[in-house]
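Only one chain is shown below, in structure tokens, and it's the form predicted alone.
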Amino acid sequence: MALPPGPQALSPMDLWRWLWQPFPFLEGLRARHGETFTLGIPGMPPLVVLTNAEHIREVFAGSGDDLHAGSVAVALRPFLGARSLLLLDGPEHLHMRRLMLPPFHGERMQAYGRDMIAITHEAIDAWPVGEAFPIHRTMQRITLDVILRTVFGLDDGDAHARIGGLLEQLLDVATWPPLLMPFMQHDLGRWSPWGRYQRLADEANRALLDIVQRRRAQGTAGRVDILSMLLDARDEQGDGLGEEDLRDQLVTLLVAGHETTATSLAWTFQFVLARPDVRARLGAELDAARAQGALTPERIAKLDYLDGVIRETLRLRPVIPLVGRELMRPMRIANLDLPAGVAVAPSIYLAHRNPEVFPDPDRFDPERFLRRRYAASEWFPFGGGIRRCIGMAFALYEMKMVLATVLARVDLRAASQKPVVPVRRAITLSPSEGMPVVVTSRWPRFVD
């Protein structure tokens, strides 16, 4: 039961590289040890990192009783709460997942699409023309507004502004990478990093519980926001979600759906602005759609090349480098006899750069996704199997609405010739300096 080669205990330098340069760090380990290697990260089970699609398929096909994800994501517990869907395993995970899935059904997306487009228009109206600004920051504001309206059901007003400002502060503090390490999660006073986070988190918890209690009191009749649907959700016994469950799921939706989507949108702009041919083809597709009528959510959702651009961005720049499952019993995976307590970790980043699956893997080529359909073990930026992110359809849909609206209203260029490199923000990897851009032209809003 010997584990594959690789650093089973990271040196201080390797830990620094994992925190701040995870992509080149993983590439170096694969070059040194081959397609399967071991990685030891403090506070986590030993990780057997997998990059071969067939080996990854074995993991995603595995039972939720045999393969647990909660212990691998344990560093997120202080941020998300112990009842977060990302931390539950076995029957508890399946039960919570069944309750949470209905609001994310594809048919409901159109109800959110108009809000996504309207929020993007509001952001574009405030962009300066001819002056550089970081597009990642404005994408964060857009995705946070989308969550406040579609998840929490908060329209513009005092409550929207108050909770939005508080959550922005909280998420900014939480994205400092060292806070992921358990030894950093100690409250040493209000000015210590964890102390500051803890006080903001306590305030945010009170605000979220207040929203939940107010919505219960007001009733959910006629509402389509996700919070209202979660309040109405019932299992086979007729039981709904308690306050703690609701709070932890709302925080999970906020964290998983805000920073990750904003980061992916910023990377998409980086790739599109670097490739005039891609920008031109997107423009032609949008023009063809507008020739048929207004750019409605329904028309935007059907744009194939736009979809390919987004999927190719997620291939090259997944927001997290790997996902993990801890073995609850000895198992044979990837032709290895592995003991219980070890985790298998499909590497999204390395699997997406497998030249046997993606020829010329470093090239940004959206047409890959027009030429073929990739297996769930080949392209998996949202994870896979029974742990695949329930918000995948929502995130892809939101990215389409935002990207199409921006490209139909403004001409953009990169503000700098400096290389854009990944920079870690908590679990995500975002473009350096926020991907600064300049608006060279802006046109009036399109009306459906």
Second form
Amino acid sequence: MALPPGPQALSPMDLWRWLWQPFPFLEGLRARHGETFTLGIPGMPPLVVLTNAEHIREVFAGSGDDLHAGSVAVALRPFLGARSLLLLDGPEHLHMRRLMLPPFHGERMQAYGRDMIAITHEAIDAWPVGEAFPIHRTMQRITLDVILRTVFGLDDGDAHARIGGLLEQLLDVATWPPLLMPFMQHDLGRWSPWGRYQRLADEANRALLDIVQRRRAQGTAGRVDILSMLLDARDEQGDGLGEEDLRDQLVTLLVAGHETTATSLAWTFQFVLARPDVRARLGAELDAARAQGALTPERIAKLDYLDGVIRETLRLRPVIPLVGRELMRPMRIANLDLPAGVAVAPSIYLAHRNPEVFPDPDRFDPERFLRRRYAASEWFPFGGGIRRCIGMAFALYEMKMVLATVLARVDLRAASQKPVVPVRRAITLSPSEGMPVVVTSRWPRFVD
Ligand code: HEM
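For comparison with the form predicted alone, kindly provide the form predicted in complex with ligand HEM.
Every component of the complex follows; first up is the chain already shown.
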């Protein structure tokens, strides 16, 4: 069975481009080989990359027993732990996912909205006025704080500061793209990148297990944080999650939820600041909401144009270029007879630029999302099917809270005219130089 055309063994130059410039690299492959092509990345099954919505729908409709995601994400195992939801497959994945889903339901989000807004106010208070600073860095701090408070249930204090500092260091080391290659994952002493990572990770593991044990001892009554809900979660047999299971899920939620959301926020600022018409329309929508009363989480969550701005940003700048599923048996997908052992990979980036689905695809046009609804195989920055991101509602909600709070309190401008381009930080693609901005005026906190 022949695979579609495309580089099955990447040359060192192509590997470099995949790691550092995946968007133009993928665009080049589609231009050369058409809408379905093969890509061979060392340490992974061959990827048959899909860009056509109908083919992608077939993948997302497939069963978790036939299509495994864990083997494609295997490079993440040393970072997340073998029991991570992202790495489990088949019945084990389904079981863990069922235990983890309830705290992520849309209606739960309101419990977190006030914390998200308060954390954003604290960050804004510390911004310099009239001086350039990278907005990506401060978005990272906000999204880390949000996770520590809403997911881990840590309020301000020593534990929060200690684990926060440790995790920032750890994520900084871990976001060096070559560390994703299994052959780089060798401990050659404390000064080697992997050695340094391992030592920090051991310390973070101990701190996380300590948080889990203390919460178990203190009890979870009356608490709304996600860790407390995971501690209380029981399956049909009445069994809960063990210590190691919980640790792996906490690390997963942190890694999957922190950098992704921070990067998407930074990109949203980049688009909004480049387009005065979009900024003006957002301002008008916020003013209209404030005319009805205080800017509460409930009111912010209903802002349609803001929602369109976020969705359009995630369309043009998905944090992950593609998602993969390895075939456990021979299957017919995308009109191809594919053998077991290869992976199909819906490309978020390329599908989001299909001109038949998104006319004038390079244009930033938030109103697309007010004009029509897109299918789950057309717009999928959060992946799809049984593996779709469990943090989707959480991330969209958080982005709205943070953006509305910032836009209501400060006037910002881009610090330079230089084009901002995507650069890779491990699995996500972030704005170059962290998207430098300048605050031109700041207003006091709004009271709600
Ligand atoms: C803008 C922010 C985010 C983006 C773009 C994003 C994107 C993704 C993508 C593309 C996947 C893979 C889906 C697939 O294979 O089909 C994923 C999985 C996942 N995400 Fe997110 N994510 C974001 C935020 C979050 C947040 C805030 C959390 C939790 C706090 C989270 C937790 C997870 C988990 C646990 C998985 C694994 C799901 C599974 O394998 O069943 N993500 N995310």
